[in-house]
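Form predicted on its own, single chain, as structure tokens, below.
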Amino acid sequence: MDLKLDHYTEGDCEIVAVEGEIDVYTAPRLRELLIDLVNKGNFHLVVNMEKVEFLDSTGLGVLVGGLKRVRAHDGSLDLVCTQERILKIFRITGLTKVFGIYDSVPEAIEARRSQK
């Protein structure tokens, strides 16, 4: 399975929806779309993990830094996933303390809006 990326402004939000596998072959193209994105001034990103079927290390540490680029402009970097085996990584590596993840991209955005 390949990796499908696409994005969208929503608002003060980047959306990022990620489609197939985030792995060690793929993992490269996340971090280079995360980074371009940061790089043109968008500082509030949600990555949108409905549709993506396996997350390795790899891809866990291309998340944690993009969100480290975007806390560096005051910014967040927010995930949509409701597909319990990729959430157990989450929990297993104890990301859900560190990211915000949510149920849907209306709700991520709305969440983002009350933490204004």
Second form
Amino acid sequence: MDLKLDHYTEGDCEIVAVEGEIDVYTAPRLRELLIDLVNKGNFHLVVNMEKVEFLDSTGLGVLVGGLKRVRAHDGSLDLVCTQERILKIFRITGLTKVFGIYDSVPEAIEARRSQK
Amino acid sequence: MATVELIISALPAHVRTARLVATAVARRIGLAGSTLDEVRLAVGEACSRAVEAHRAHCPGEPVRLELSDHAGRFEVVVADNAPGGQEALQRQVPTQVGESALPDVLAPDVGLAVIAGLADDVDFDATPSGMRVRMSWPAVPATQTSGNPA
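Return one more block: the form predicted together with the partner chain, after the form predicted on its own shown previously.
Whole complex next, starting from this chain.
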């Protein structure tokens, strides 16, 4: 499956819904979207990965790049993911310590509110 | 020993093709569940690294994969013809990405770390003329599986 991207605003967060495979072929599209959102002033992003079927290190690199960009504006980039096969690559690379990873979008938004 | 050989052009779109073929062959050999996910991700990482290396150094040359059922193991070899593999290995495969210095993108070496974390057995053989990534997992005899043929 190819990559489907959507985004919508919820509170002060921009939710990025990702569906499909994030790899060396599709990751540039996600990178462009994250850069575009940050350039338009969205500094608190939640990337919903519940419908992601595949994620490799190229995709991780895009998420890390997005995190770096929002942090430059004192922003945040959190993830929603409960799939073990996706979480595994975050654990292998140690990125579970870098990203906030939540079970649902409401949980991620609530965590963001409590950090204010 | 049954072997499937695959030759792909150094194009990102074909990395997915390689993943699909590797997963199909692994399933036919009897691998299942989380091991199939490991094969898919590890082969994808190896092919992504090889394709990116070829695009930088020799875009006209193809990347080669060998998938085989060998001595009770499912073995995948991804071979490229690009220089730079030795340097990548000498930099030591990073095991973790630190929070203190977030890179804009992750270095290709992270892909090697992911492969090392996923494959049951792995060997990186880098020469000036290219790198061979050999990874393997224990194979399950096909008679013990009830899955659909790949």
